[in-house]
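Next up: a single chain in structure tokens, the form predicted alone.
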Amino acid sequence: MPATDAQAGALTDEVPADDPLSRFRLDGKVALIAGGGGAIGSAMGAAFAGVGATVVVVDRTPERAAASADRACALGGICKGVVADLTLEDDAERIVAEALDAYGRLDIVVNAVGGGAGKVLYDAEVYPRDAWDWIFELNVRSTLVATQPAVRAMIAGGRGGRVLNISSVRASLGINAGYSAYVAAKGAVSSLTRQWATEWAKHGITVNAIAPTFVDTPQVAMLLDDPNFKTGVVNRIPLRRVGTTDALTGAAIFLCSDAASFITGQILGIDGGLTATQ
């Protein structure tokens, strides 16, 4: 079956013979970085405007959503900062028409809403149905409610686009912390992402996850903290250290370039080599 103009603009392995470089770059995208007001999704809206991009910031609260959007503009990149819940359907859909608005198109969404799973550890054969829905709220739903409308805006445009979700090593590695909403909630972010990967390539979308390991943010320093649990972690942790957020933006910006046109469907592990060690 022939390409679509989309699938051929997206999955173009040509490279740049002046500048070769360029195609890490995310010059003329646009990028909304859903739950840009955290510790990883600021630091992706900073990471993508340094490289480009113009970046809608989302937050469910408007002092986040603004610092974020202050620092990605502070990198000389056109930023905006937009306060909605994404696990509304009226507010995600909300966004993306204020993003096309603003900008006439979105080519890149990066699903950094999710986490919790320092607050809510439990036994499994105790673990309260109220904690496993938040956990799946914040992690699986965010995820689908922010990605469909932006998608379809991509599909509009015809000239393909990135999605990029934030799993997780627990999507594929029990710990024994009281973890079971969590890694099944990640298991289930990766699954999505193989699944849109299959089903979007006809419109030369491409889907991706990052899957970390600790990254040292304020959602897990409750654990952390505690000084028998992060030695635990360091240890199994063959680099011997836990991730920092800066660790997660070259790889997000490769995912979501023009170099890393021909890949899709794939989890890409940013642990200090722990999966290698399982």
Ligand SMILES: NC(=O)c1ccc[n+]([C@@H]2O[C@H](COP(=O)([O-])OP(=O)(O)OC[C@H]3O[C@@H](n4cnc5c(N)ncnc54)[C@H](OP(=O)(O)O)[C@@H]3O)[C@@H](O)[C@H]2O)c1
Second form
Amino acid sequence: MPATDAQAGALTDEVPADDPLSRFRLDGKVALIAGGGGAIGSAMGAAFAGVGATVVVVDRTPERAAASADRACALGGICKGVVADLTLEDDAERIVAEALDAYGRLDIVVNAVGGGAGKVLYDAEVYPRDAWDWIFELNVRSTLVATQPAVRAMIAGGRGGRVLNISSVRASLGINAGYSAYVAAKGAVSSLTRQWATEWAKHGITVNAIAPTFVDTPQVAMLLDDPNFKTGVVNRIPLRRVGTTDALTGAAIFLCSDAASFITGQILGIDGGLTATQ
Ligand SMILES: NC(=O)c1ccc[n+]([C@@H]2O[C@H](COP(=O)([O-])OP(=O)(O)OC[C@H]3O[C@@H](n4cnc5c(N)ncnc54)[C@H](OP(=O)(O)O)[C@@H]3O)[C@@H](O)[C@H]2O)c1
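Starting from the form predicted alone, produce the coordinates for the form predicted in complex with the ligand.
Whole complex next, starting from this chain.
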């Protein structure tokens, strides 16, 4: 299907003469942050609100959704927290409908539900199916279920849009630590990023992913609390430290902004140079 003028307009590369930096902001955009109650999702919500976005924080824990929405609102943006299980299609449909009812449009979806790797470490030759299925549900199914209705809304809106997935350096690097399901799931997230970018370009929707190395969050605290493990990780990273949630938000804002209009299907490593050494 050929792009309409409105869809093509969503991919304009024009630099506003009066305010060139404005295309790096998200003013007027409505962003849905799936898993926005988590460590990385919460930082994304706050950062997006800080550059003008209206933010809908989605999480399955009401207190976390509310706390992250408050954090984002404190930066001056319009925002709300909603509760949903993003492995359930009905929940995902509902929260997209709620966002459209409240704000009239949807421009961005960030998929920050995921993780779990450190909780299910098994040797590859005996990796249990239930752990495998759980990791895929958490990382791949949640990404699919949240994205489909959001993108249908973007297509119907005719203004293009942005999808930002969170993959991992583990999509491309093995690790000798029982990560079979996680590396496969993040490989799937990276592959879907390229596939969706290809399919949805005709609608003016770009799809990219960030691929962090270890980020200092509760999810990986159990691993990083072990000084030997942390030293091993840090010594492999040229910048000699693990990531922080704030280290991810600049790239996320950029990829979801008008400034990234000609970037799609890309997996951006945010890893202190780790993958550059491989
Ligand atoms: N932290 C790292 O070092 C690191 C590195 C590379 C990539 N990543 C990726 O970054 C993403 C976010 O990681 P994070 O550290 O911010 O994890 P997190 O703190 O656990 O955040 C994920 C949030 O999503 C929620 N959630 C889980 N399943 C859900 C569902 N079905 N419906 C709605 N909400 C759900 C979680 O709630 P519950 O607590 O109830 O599960 C949590 O609030 C993940 O994809 C992870 O793989 C993380």
